[in-house]
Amino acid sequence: MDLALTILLDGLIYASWLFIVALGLTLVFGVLKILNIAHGSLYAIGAYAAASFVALFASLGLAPEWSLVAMLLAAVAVAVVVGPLLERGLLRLFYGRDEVLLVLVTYALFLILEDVTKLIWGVNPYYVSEPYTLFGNLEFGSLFYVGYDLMMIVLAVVCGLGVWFGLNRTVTGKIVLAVIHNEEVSASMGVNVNRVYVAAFTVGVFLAALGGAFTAPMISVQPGLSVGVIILSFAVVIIGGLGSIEGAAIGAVVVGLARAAAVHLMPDAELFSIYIVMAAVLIFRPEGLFQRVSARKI
């Protein structure tokens, strides 16, 4: 019983933080038609910003609680600062292209941010042990968990809530919806899609940032990180289907018990669990769970 619920329990913890990482992947992919490789890179900026905006909080003085509000605001500086720049700067320029230059555009981005993040912070690695302790250690009877590795299961509900609510429920994700369905007609109806396209990417690299801000806490931030989440984003979007909250959810918890069951049961199948699962999910899906059907233009 101690062993399902270890199980259930860390599969859960796992797949919250790569849910919200690929719930932005999976955002830009279904508004913008891209492949982001570098959305990666964009986890791992959220990670630095954090410690940074933690220690400067620290030296303030202010106290640990604050640490969540600095993450929180790390988050929202990257997407606000990268995301248009890299939009409007870069990317736009390649709209209309064949997809694999889109890919190779984006593994270049990877690359040349990879490089930026040790300009800037340097191979050292950081820790932001601040928050951790925050909210306590909780029990399920034998086990004690820390309370801010739960916490990261309600972080990730609240943000494929938080999406979902946006697209479906308001008249701004509507629009997005509209474009997503045909950006040709939403065009001539007088929608901008230029800025949809910005308001997209930076939604996206916002939950790509806060992923890594929120896990930094959870880990030592240090170069290669983007390499690894980068890896399971794409299998968690490919199970659940490309550019499908739904599916990105329903992906998230797949990989996340997998890995988990793998790591109680056969630890030495760890990395190779995922794929498994994926390979499996590919042979009688190979479109994903939760592939939306797409009319086909004339």
Second form
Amino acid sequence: MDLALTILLDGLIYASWLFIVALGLTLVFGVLKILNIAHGSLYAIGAYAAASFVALFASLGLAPEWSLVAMLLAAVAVAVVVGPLLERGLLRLFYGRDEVLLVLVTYALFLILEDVTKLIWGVNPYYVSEPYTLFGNLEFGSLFYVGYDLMMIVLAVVCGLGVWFGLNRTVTGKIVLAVIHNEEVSASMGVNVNRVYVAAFTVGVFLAALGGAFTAPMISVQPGLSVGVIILSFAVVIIGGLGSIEGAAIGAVVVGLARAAAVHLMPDAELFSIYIVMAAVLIFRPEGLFQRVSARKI
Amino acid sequence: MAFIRMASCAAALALAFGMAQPAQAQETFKVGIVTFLSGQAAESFGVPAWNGGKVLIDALNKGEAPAPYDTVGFGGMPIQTVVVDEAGGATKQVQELRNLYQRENVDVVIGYVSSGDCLAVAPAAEELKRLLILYDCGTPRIFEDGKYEYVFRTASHATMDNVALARYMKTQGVKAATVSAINQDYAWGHDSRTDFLAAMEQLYPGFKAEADLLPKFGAGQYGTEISALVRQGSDVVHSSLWGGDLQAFILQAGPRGLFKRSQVVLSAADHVLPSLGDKMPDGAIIGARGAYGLLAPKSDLNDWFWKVYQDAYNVYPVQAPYRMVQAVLGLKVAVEKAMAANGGRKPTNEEIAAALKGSEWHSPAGTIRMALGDGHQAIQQTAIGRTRFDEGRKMVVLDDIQNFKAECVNPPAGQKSIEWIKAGFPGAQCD
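For comparison with the form predicted on its own, please write out the form predicted in complex with its partner chain.
Shown next: the complete complex, the earlier chain at its head.
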């Protein structure tokens, strides 16, 4: 029982981190049909920005609790600055082209952003570990868990519900869904498709940056952050079905639990476990668990 | 016609005279430096290593290093450097090595943190008959599996680190009936785990190996692994994690009580102490892959190096700069020895190689001896200590430091490391 609880908690904590990042990836794909490899770099930029903002807030003499606000503001700042810049300045030039070309463009963007990150923040690591202790420790079974890790589960649920509610229960969300289903008809009905693209991409950037920002306190922020997260995020959205919020949630939980079970029961199979799950899903559901139904155009 | 004959004769005499002269002041010694300037190993090893190299080479070129290194440059020749980023993989590094030799015309290349890069570039340097000094990489395989004339490594390989850890635990009376391990899932992590467990088998016969975790390099998130280690509750948890991985592991494991439940032993951890500060739990047993930094022996040379490094970078030197410095000093000794033997001319590759082979020299970390690999692989003393955050000095200090002679923790010449450990350390001189 103790082991089962441990695997469940470890799996959910890992899944929450993955879900926040994968949610942005799947949203961008759903709206813009871009498999954005640079999403990992945006995660890293979020982590760096959070490190800078937290240090700035500390230098202003604000209480440690304000570091949470600093991390949130860092993610917003990255989204507001980088999102429209990339979407309007680069990606829009390739809309309508082969999707493979867009993958290559975002890969090039990934490489450029890696160097831009080094140019701005250098190669030395940044530490913002103070927020990590803000929520204390909690005891579950025979183990202590850091409250901050558990807070990540809450954050992931808030992000997931927020995006779902925004898309399904607001007028703006309905417009976005209309664009997802058919941008040409939406445009003919008076929808400003360009604005929807900018907004969707910016929200995607925000979610990547938010994942990075709230991960920053538990790691040393340094070059190389972006590669691991993008590979895992791809696994999550492929398992869940590209473009599906529910799929990203289920995919993240499946990956998180599979990894936790492997570490506790069969450590040698840890890395393998994620990809065997992905392969198993794709054998039976080649388009993922929650592939969005799309109307066939005549 | 007479004028032409006279001019030719004068030119020939001048040429012959010039060849017999000591290295001229304007002649330089060009060194290619290859180290990680970007990527995950840059902050921990590559950049601080080159920082150490810079302050030393600056001082050598000004003749301001302490004796016996107080002559200018290498035998009067100013040292010129070309620095290359090690990031990009082994294939790229082989190409960069060729560029350094054939386009930049460097006299010697000093470099490489990654074991994979070391294994890839060594045959290339040998093929070109150009001098290569490996200053860092940990794999014992270079000279245990291969034989080279032009390739040297001026630091001990990784076997020393894990043998010293196990010996320290034994002499300090650390209880180790059960042992768990967490190491990166690549050659370094696997080799470190193998060496440590083999050494434990000799010193703690019958100990029980429990959790054996191999997270991927750069994992960043260790919550699940920490749960597994805490649940297991082994007496000892061993790790060779380094850099950002080690920092993240310590930041996440500290609050969850791993360091209180188990004795954590870390083979290569000194480089994270300045940045972690009070986040580094007390009582961890750590090594520095040599008697480096806080573990370095007291000497005028070490005091000098510590001061110039700290003045330049506002942080004390850790393992990587020490290893770069001992490589540069070893090369200086070899070049000047070769020059003393050839009448003071700039020495050839072969002359430097002959001088460096089997040599020994004094470094800030103690004496370095090229004792293994037919005189091409160094051994050196090392030390292990326990962490404690000193509130007064606002820094982590090391207590209970124990020094180990090079001959105690390194295999003897002609024997493979793992075979030496499994045979019970025959020939080890620990007294």
